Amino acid sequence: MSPTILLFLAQDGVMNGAVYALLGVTLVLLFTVTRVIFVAQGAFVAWGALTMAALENGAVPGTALLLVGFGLAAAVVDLLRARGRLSGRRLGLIAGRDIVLPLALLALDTALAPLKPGMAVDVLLTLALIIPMGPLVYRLAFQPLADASVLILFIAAIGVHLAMTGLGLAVFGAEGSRIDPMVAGVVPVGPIVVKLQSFAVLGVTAAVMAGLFVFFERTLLGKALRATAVNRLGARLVGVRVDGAARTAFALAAGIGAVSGVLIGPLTTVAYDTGFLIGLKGFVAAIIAGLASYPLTALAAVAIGLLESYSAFFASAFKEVIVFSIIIPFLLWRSFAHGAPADEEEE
């Protein structure tokens, strides 16, 4: 292997290490504020892909119809849990959140969609479509579950996937989307020419990671979250709202996913299913750091991301086999690290 291919192999790798990288600690960020292993995320990253792809070509997303869908879906729940409790304040606060609001979008999205306004206005409307999901998910299929299992939690993010992999077959269609680069053009760096999309990527990842590090460190909100997923009991007897913690975590994860969306898309091909496996590769490196580290999930994800490089060049059949065979000596090194678990003990 030449330098050159060296070099560009390290490119792709670390470029696709940095998407990883976002899932990855989003992965871990909903585990340790709900208990959640959320194997849809990459659902999030479909969607908003294919979102962005529409905006583009001027035709109103799937996704806003989803929103509205979503929001029915959640008002009537909300309304059943409730009945013979409800007050104006809280049937004003379901009608404007989960109806109200997704009408709305969905009618700016009708509005502006066929004015194609430019890419900067189509990522806002994106976001603004995908982000909104996030706590309504989370409202519809885990905050009944709050207080259940890790495992039967699980089974539930299972059942949810292959809920939004079928909505997204359905509203998407199953051909495939590109959409056009943040940056266009390319320039040279040492041997190799670099595109100008890869420094968006890496870029916009910073700014993310920046960003999620002020959340934490500097607002209340991002502090209730940091206290739920250290004591979920400790936080909620000193008033911090764990369901509320549990939307953001959701709303967080719904957005980054959207972002995630938006870096691939002009990259790849995007269907409706494609953001399943970038969503486990961000899960192998949230396994690696033991869904608690946010700064090792993002070492092991750039890990990651070259590791799939180099084994796309040298065995492209078995590059897959190799990105996710390499969470196995992790899991039996924990598992001999920590032993049995106490009830396996007790018997």
Contents of the next structure:
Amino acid sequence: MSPTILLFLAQDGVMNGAVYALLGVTLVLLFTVTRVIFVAQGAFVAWGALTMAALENGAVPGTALLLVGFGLAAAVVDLLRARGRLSGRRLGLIAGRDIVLPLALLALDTALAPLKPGMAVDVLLTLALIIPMGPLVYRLAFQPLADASVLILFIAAIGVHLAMTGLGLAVFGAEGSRIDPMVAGVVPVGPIVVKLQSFAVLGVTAAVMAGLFVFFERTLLGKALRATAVNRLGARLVGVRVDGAARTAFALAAGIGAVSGVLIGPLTTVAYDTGFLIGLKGFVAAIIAGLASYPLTALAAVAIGLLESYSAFFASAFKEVIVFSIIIPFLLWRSFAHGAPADEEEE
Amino acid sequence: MSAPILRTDALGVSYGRVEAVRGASIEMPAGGVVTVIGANGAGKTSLLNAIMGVLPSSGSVAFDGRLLGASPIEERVARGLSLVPEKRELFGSMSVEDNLRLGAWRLGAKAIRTGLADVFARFPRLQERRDQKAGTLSGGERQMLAMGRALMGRPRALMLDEPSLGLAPRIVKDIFHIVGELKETGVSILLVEQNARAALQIADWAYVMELGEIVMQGPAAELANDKRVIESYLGLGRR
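Could you give the coordinates for the form predicted together with its partner chain, as opposed to the form predicted on its own above?
Below, the chain from earlier opens the complete complex, with every other chain and molecule after it.
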């Protein structure tokens, strides 16, 4: 075992850990604001990477069609629920947000994709397609049960995961894709060479984390989201719309998912179901941090990345087993330290 | 008296088979102080929660001449109805100032600035503690913060649920003093209290609630001299 190999494994682990951290932090964000343990978060990652790959090939990504479908479904649900007492303004909002916007994005993609407009535009188009999906998924799957228990919301999340995986297979096919690196080339770091893309991953992850910090600590909208997490009734009493806060949280989650997809796309082959495993590792990190602390989640995610990378080298057959078993001692410790889960008080 | 800003008609609240509030019809004139007094468990808190939309209810609630129907809490807040709940429901892990800012979060930066200045003038203690976490405040300070947060939203009608509950007598005096000052600003106040003596002193009109029903109403000054009220709620009757 040479120091070179140790160092190489470390850089691999830290880089994967950074992506897990993005996923884990998103899960904490969604859980605190909406109480949904969103196991399907990985699908946004896969869809981000696959959308990017389609655009690079000059094809209209399947997510553009999915978005139109989600929007139509949400519009139908909204219209049915509001039947009879629908103001013109509300109707305009539904039409604009759920029908016109997705169609406009589909038209934009159809026009731009064959021109292969380059990486920057591709990234923007990818984000524009994936971000609106977050609030739509919330609207369709979780808003009707917003007052249900954490367990029911979790079961719904598993359903969403299955649906999103199936839809991903339907629109992207079973084959994986790889996308072009944001930055090509390598740099020597001591005895090893590191892909520049790895630095891009670390840099973007740090930027997203910093952005989230500023959002939650400095902006009133961020504080309103935190308030929803801290005291739901209190937030409603000052006029924070719980649905609005949840939609915002899901938009952020979809956006961070898409960014993660664009980051890992060049480093690994992404298929319609790749996101799940990545998401689960983010989930392990979030659980270790008690689904509550952002910095602890990020730290745990990097530790998981390192653990995975070293176990891949020393016991590659048991790589996943080792990573997922680590959750058990933490669960035991949490249940001894804190007793029954807080959710049971709500019943 | 001017047209009522808030009016409930045969309001009922049930928890399963237990009726906590039955056929409660109350009226709140614009710009006055109305109090609902009654023993612990009489249904006063359920009544306020039903008016605010926190609890589902039968019957109707009209605010400013419009029926509220089943509209959610947020919509009632936007119309100018505000509740300071018995449990305060503060954002404990956030600073006093952030709690206040969130009170006006839908009104914009200018309203937040003027609101903060106004609330800090009314509650100097909150200004001293502005950077402290709300969860570390004393009981009286928490009540002040809950009231300040509600005032930040510029309510037209303010409902206070047991503002004196669990507070030391000196603090209770402060709180009632502040409620009296608020009356001068023109906001309509609905005060629910177990401390009947203090509530009747400050209110214009009073309702007495027993076992979920309104059993008596009248000008507060008259009720304060009513034999039944004195015996049951002012603790002087039994010699």
